[in-house]
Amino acid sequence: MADIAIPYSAVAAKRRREGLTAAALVGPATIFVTFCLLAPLVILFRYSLNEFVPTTKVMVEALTPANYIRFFTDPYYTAILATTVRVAVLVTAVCLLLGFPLAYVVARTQSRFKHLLIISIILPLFVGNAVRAAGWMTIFGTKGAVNATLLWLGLIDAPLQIMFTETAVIIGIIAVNLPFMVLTLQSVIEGIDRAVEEAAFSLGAPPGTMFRRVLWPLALPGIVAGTILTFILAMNAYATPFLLGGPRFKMMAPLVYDQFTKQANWPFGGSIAFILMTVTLLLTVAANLLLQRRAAR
């Protein structure tokens, strides 16, 4: 029995050493996330339960859900939340629709210029969102490229109002988020053996059936990851809605900024921030479960 116990104790000691090593490696990142992310969120949530005196712009310590009740009972704020969700869903759907074919081409191409295609997708990420939004402003403006071209062709008699509309915001956010969708899908599609697709074609499956029965289920992990990433980025977009939407078009992130800076209402701003985070997480989890359930069928 002693001879048998020695190897087990050695294995247990080795596992303990491996566990300590893993803890030592993960520990610094865990501490960093705890103090730099979770701690500020806890403080912000505590602020969201305080009261605010508009006349003096002073935050008074309290424990009241009044800020959350105010948000959900005011049609102005609930309409902003609905607009944010609608824009995020549309952006995510368009990014998936446009990004999947591009990701498939990049993943399956055998060209020696493949690295140039990947660089062309990554390159826009080196430009800040505010700079890209400013570029769209020069295109969508009254005297921008779109209106100037349409007027020159004689297709319109007066400039179109493209700036400061929801359409401009959606186009701008799509341009920001599309590379994330393409890169996520491309990495997953590259891991799918092409022989599986060829086997489906050899069995008589048309391209649509192959896509629906073979490629889509196998690429589902990348689809889920890409849609979640794109949706979260769209829900929390700030620079693009602020610059392309103008003062009249409101989304949740600019609304949070306005409450903290212009109104100095930290309790209400904190409640809006937590509502945005909660709605984003709930919709993300619901969409993930729905996609996984459909894939299981």
Second form
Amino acid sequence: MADIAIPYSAVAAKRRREGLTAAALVGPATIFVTFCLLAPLVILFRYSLNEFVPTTKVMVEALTPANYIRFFTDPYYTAILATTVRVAVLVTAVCLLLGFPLAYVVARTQSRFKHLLIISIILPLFVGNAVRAAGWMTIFGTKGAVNATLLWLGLIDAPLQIMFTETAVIIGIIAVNLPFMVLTLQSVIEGIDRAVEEAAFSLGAPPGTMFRRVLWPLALPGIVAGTILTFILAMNAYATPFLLGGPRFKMMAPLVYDQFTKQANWPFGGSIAFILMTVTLLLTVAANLLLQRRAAR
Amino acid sequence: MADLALNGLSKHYGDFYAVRDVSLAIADGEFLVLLGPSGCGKTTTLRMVAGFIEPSAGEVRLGGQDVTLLPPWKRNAGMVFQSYALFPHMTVAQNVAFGLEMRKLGRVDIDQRVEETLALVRLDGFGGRLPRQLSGGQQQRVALARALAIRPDVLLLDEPLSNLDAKLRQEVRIEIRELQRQLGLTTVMVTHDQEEALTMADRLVVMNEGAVRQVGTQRDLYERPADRFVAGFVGRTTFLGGTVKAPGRFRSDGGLALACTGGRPGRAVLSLRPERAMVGRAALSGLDNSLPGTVEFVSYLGALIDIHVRLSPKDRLVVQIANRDGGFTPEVGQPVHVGWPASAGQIFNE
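Next, report the structure of the form predicted together with its partner chain; the form predicted alone has already been given.
Entire complex below, previous chain first.
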């Protein structure tokens, strides 16, 4: 038994060392997430169940769903939620529609300038939201280039209101989110053997059929990842709706911030934050179940 | 099945000709192999037949019909890809059924045809598996079944065996060939492996630098290569550089006077297959050429032995002898005599 015991303990020591290495690799990120994300969320959720006294602006310890009930019973707030979902869905759909062909071309190109193509896709992310919004004011503003040109051509009599509308916000979020969609799709499409597409062609499938039966199902993991990423980013967009939507256009993320800073209503702000998170999560899960079920058919 | 004709087919990208003026006629039921080194244009030619590449000039006729400008999905060509290109998200049966669904066959007909075709490639019972659950050899057979199921006018094979291990490759070669004969399939295969080409083809096309160098049977290519490239590419040979003094008289760069057949006076190379020369202890009588030399290298191949003999400071010859009982097997450093009849060598003028 002794001659077995020695190698066994050696193995156990090795296992322990490997365990320690794994802990060292995973540890820092885990600690960071726990303290900087999980803990605040737990505290915030607890706050969202508290009461708020508007006159004195004081939070009173309680255990009440009042804040959630207030949100869902006031049409002002449900309308903001509806706007947010509508904008996010539209943005995601347009990103997928515009992103797929672009991602396909980038993934399949044999060009020496492929890396330049990829850089030009990421380029919009180099420009911050504030800079972008300022730039767009010069184009889309009432005295901007677009309106000036249209007026000069006599196509319109009065300047079009493009800035500070939902359209401006949608265009703005698309510009930010498109690179994420394209890069996610591109990496997945690159992993699909070009010969598989050719095989479908040679078996008699025209391009549309090939796309539906072969390319789409094989790219589905990328499509799912890309839509999740884009949708979550759009649901939680803060800077773009704030800067391009103007004072009257409201989405959920700016509303949360507003409740915390301007109204100092932490319980209500917390409950809005949790509603936003839950709705995002539920819609993401539902959309993906739908996508995958359709693919399975 | 149908016959296939390529007339003056070319493909160039700017100034670079990938394929230059290729004309071939492939008879109904014939197995033609395009053979050549990588980059010789054989794959481009095959892809033009499949419809993946549009030719710059020339035409492709399949069963008498001009298909040059038809997209691949309107040609009835079954293709087996080097990577097999199976649809990874579909089962074996769904892969094989794909082409039949595109042809709008009924469900019952499709199921029956899928079953028949899978039986043909000995994969009965594998219909429900996914491609990744199969071995390389089985995946290769699924790829073949998928191409055969559509009853193609022509079967196109793009290096179909290059991803199999050596032993399996030998078996699959014979399987594909037997299936092709049995079904009477007009087949074009691309390969860079000359042994594969020689064992499978009815006729071979040797290509280099985008052009056809020679078309013929195995024997044609080996015994009567059209040029120096074909002689070097098909089988092994030793080239001796030199000059043809007069038809039948060759003088090597090392100063050896050799008897040969034909040749125009001027710079040339003499090509000699290793197994056509003999080696002995003393001068070899009855042969047109018999020369003394020294053994520099011996390579033992089992059934055969290669002997590299130095004939002059500039001339070295490889002689291949059979490994027989009691045969003469020289050793490195040993003086020997090498001989061959004039008709064994071939002259290529430069």
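As the structure is a computational prediction, the values presented were derived from the model and not from experiment. For clarity, a rigid core is taken as the largest C-alpha set superposing within 1.5 Å between two forms. Residue numbers count along the first chain shown, from 1.
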Shift of residue 154 between these two forms at or above 2 Å (CA, core fit): yes
